[in-house]
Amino acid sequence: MEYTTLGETGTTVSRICLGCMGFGGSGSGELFAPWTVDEEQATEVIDRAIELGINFFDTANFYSVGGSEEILGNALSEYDRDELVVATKSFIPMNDDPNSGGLSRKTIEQELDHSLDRLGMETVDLYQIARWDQNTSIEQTLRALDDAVRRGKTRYIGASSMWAHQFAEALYTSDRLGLERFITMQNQYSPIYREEEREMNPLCESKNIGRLSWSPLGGGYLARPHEEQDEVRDEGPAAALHNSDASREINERVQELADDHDVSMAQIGLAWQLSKEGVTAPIYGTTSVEHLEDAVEAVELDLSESDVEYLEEPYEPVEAVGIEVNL
């Protein structure tokens, strides 16, 4: 495993972050999904991740309606907490209570407390807002997050997918008011979705914001040939990107490069991520130990400039997806 720093914090994290969206079991609530796994299988993946050198884990309160946080917390309790970096997030409503979602002070304070209880931690390393809240001023949100840092409930704060002008406003507001600043941006980024290169990624680079890529393999699309995509979980924001001629061509080029390097397609997709300056760590979500072991090997794979150019050449602009969520 290789390591880097999380934004400007000086905190060391593995170049692969284990995404925990798939942990929680299925069938127990409207936010559960049929592809999630129970605690026993999830713990096997977490244990193996730590054995492989991964020290960075990303979850959210709304993943399996708290189930993911509980499973992660239980698994990590067997290890030295000081050696691990844990990120969670909130915004999506947890239930019918309107105050269980959004970014009001009430919601942030109560949902952060609930997350800490489920994780079995007094402090989480990185607390992120999952989206921009149109109903709450960013100043109010930042003041609540600043207080959370000062009270020792989170060490750092981060943001996730939004428009670049919104993120710029948030950074400016923090600087103007002397509040804690977002140190990471978790945004959708993959060879089939590069719209973030227009504004968000350059903004992050200019402000020294660490980037955490979600859906780094396009929702699994780049992990296997497109002819087999009926076997891939085809849902979520990335699914809209799977049916274009450009995406199919990129998929085929990933296959070709995988054959040339004698590696898996997933390793090519993750190696592309790791070749990008400013990407701290792609968030790789898996429920399989085998797939996890395969993904970690991507850290040792160096793509040439010509490989990267060949992979990127077919890309065509697409409509922005996965940015706005209406509560």
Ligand SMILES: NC(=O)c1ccc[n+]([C@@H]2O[C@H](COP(=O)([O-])OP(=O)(O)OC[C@H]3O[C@@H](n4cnc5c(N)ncnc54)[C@H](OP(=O)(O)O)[C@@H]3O)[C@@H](O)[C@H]2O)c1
The other form holds:
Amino acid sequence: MEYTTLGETGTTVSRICLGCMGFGGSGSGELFAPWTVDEEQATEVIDRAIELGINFFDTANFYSVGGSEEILGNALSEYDRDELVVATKSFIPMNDDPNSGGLSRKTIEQELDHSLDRLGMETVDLYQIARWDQNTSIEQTLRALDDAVRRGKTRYIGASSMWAHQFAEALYTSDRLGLERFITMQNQYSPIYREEEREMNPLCESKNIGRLSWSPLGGGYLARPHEEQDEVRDEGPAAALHNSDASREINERVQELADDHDVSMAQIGLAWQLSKEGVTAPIYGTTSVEHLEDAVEAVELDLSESDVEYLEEPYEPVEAVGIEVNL
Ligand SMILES: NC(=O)c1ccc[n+]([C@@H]2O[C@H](COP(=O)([O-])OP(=O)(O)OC[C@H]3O[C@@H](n4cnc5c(N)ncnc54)[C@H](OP(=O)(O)O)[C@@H]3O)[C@@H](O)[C@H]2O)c1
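Please give the other form, namely the form predicted in complex with this ligand, since only the form predicted on its own has been shown so far.
After this comes the whole thing, all chains and molecules, with the earlier chain placed first.
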């Protein structure tokens, strides 16, 4: 494994972050979605990730309605907490109660406490807001997050997909008020979704914000030939990108590069991520030990400039997706 610094914090994280969205049941013992796995399988993946040198994990309160946090917390309780960097997030409502979603002080305080209970931890390393809340002033949200840091409930705060002007306003507001500042931006970025190269990424680079890419393989689209796309997983924000001519051409070029380098398609996709200077870590999602073992080898794969250009050439701008969620 290779390691880097999480934004400007000086905290060391593995260059691959394990995304935990695929872990969890519904509470009734059934799986939350067809693409999620139960605790036994998830724990095998988490244990293997740690063996392979991954120390960085991303979850959310709303993944399997808390199930992902519970599974992650149980699995990590077997290890030295000091050696792990745990990120979670909130914003999407957990149930019918509107106060279980959004970014009001009430919601942030309640939901962070619930996340800590499920994780079995006194503090998380990174607490992220999953989207921008149109109904709450950013000042209120930042004051609640700042208090969470002062109370020792989270060490750092981060944000996820939103418009760059909103993130700029958040950074400006925290600086103006002397509040804790977002240190990371978790946004959608992959060879089939590069809109952030002209929206969010330049802002992050100029403000030294670490970037964590979600759906780094386009939600799995770049991990296998497009003809074999898994219909079950073909949903969510990244799925809107799967059927264009440009995406298919990129998928075929990933296959070609995988053949040339004698590696898997997933490794090419992750090596592309790691070739991008602003990316701290792609948040790689997997429910399979075999896929994980293969994927981590991407840290040793250097794509040449011409490989990167070849992969990027067919890209055509698309409508921005996955930025706004209306509550
Ligand atoms: N902030 C946000 O709004 C947001 C949104 C979405 C996701 N996220 C975060 O980002 C993480 C990753 O997102 P994602 O799961 O959409 O991204 P992804 O890493 O692009 O795709 C994961 C998919 O790829 C498949 N895959 C991985 N390696 C493979 C291989 N070698 N061969 C075939 N298939 C392979 C996985 O299936 P297997 O399980 O079978 O390996 C899974 O279905 C999430 O866990 C979550 O933490 C954040």
